[in-house]
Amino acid sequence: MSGKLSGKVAIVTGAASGIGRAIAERYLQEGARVAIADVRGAAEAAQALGPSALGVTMDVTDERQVDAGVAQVVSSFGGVDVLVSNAGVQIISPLVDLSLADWKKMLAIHLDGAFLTTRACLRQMAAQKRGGSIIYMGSAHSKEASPLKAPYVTAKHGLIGLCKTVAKEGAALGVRANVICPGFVRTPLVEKQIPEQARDLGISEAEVIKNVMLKNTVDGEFTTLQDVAEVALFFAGFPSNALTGQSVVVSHGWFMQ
């Protein structure tokens, strides 16, 4: 199959559902072979997506699982050209009530996971000597803050720093690094937040959507899975180092730079 990513191999973490699944589907449409890496549901998702998809069970906070998962992809597909570090969770809590365990869990999944998958893929890309693209799933919260999301905001800001460092270290290898920063996308993660924020803020779920989540967008619309997947395709297929180390906000104008 021909396409913008024809002949490329991609690993997408957190790809059994949500944004990761949408990116995997878009990459497959453009001719890539895609490893669906997730802590659960990877095999089922890959089976549904067809023969160019490979299910890889991976807890991104587990060093052995990450290294073994990347090795499995290399064995099956012959290399790695694109990493989308997308796996993430959300915990809503006032800082004063947040447990250290939840703080560590959030940072581990978002930052340890990004580090471990980056390290494994960067090593492989260096050995291949054919360049590559590493894409982090940040958030508008990589640039901005909201109440009740201290560890999430901290982690998403951290991905910007990791991306810039990887862009500098990867340049000699032809490896680019970028961050996608979506606004509110109506994924299961966001669906879970709506009643939680309604409870914590003492307002209705409709008010959370209109007056909290989408208040500062230009059109009152959620960012879509397709919006994010198109940016992921753009970064993965970009032909030079001109955009490396950059982040792009995809938020219907919720945050502007």
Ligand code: NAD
Given for the second form:
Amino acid sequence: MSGKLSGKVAIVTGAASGIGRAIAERYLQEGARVAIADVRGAAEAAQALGPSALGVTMDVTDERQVDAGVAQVVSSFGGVDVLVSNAGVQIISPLVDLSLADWKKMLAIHLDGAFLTTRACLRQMAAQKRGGSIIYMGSAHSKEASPLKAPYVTAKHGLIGLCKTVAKEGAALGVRANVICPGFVRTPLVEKQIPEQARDLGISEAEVIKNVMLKNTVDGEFTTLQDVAEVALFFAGFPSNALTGQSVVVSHGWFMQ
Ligand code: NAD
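Starting from the form predicted alone above, please write out the structure of the form predicted in complex with nicotinamide-adenine-dinucleotide (NAD).
All chains and molecules follow, beginning with the one already shown.
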């Protein structure tokens, strides 16, 4: 199949649901072969997405599973050209009530996961000698803070530092690294936190949407799965390494750089 990613192999973590799945679908439309890497639902999602999708069950916090998963992709598809480090969760809690276990869990999924998948893919990209693109799923919370989200905001800011370092270390290998920073997108991760924020802030769910999530957008609109997938395609398909070490906020103007 011809397309902007024809001949490319991508690994998308957290691709059984939400944003990751939308990115996987967009990449498949553009001719890539895509590994659907997820801790749950990977095989089912890959089956639904067709023969160019490969389900890889992987907990991104587990070093052995990540290395084995990337090796599985390489043996099935012959290499890796694009990594989208996207797997993530959200825990809503005032900092004073947050357990150390929940803090560590959040940092592990978002930061250990990004490190482990980057390391495995970068090693493979170095061996292949055909460059590559590494994309991190940041957030408007990579740039801005909100109450009740201390570990999420911390981790998402951290991804910017990881990206810039990978951009510098990857340059000699022709590997670029960039971050996508979406505003609120209606995925299971967001649907779950609407009642949780309503409870913790003592307001209605409608007020959470209007006065918390979309308050600072220019038009009161949610960002869509398609919006984020389009930016992910842009980063994956960019024809040179001029575009590296950057972060793009796609949030209806919630955060302006
Ligand atoms: P989602 O819940 O729909 O999907 C997240 C996926 O990650 C799930 O399939 C889940 O199984 C997987 N996952 C969780 N822990 C994992 C682990 N340890 N190993 C492997 N996979 C794991 O959520 P989403 O909204 O699509 O979120 C995807 C990414 O986008 C996250 O990093 C999130 O922080 C980020 N993000 C989301 C929004 C939003 O508004 N939805 C905004 C900005 C950034």
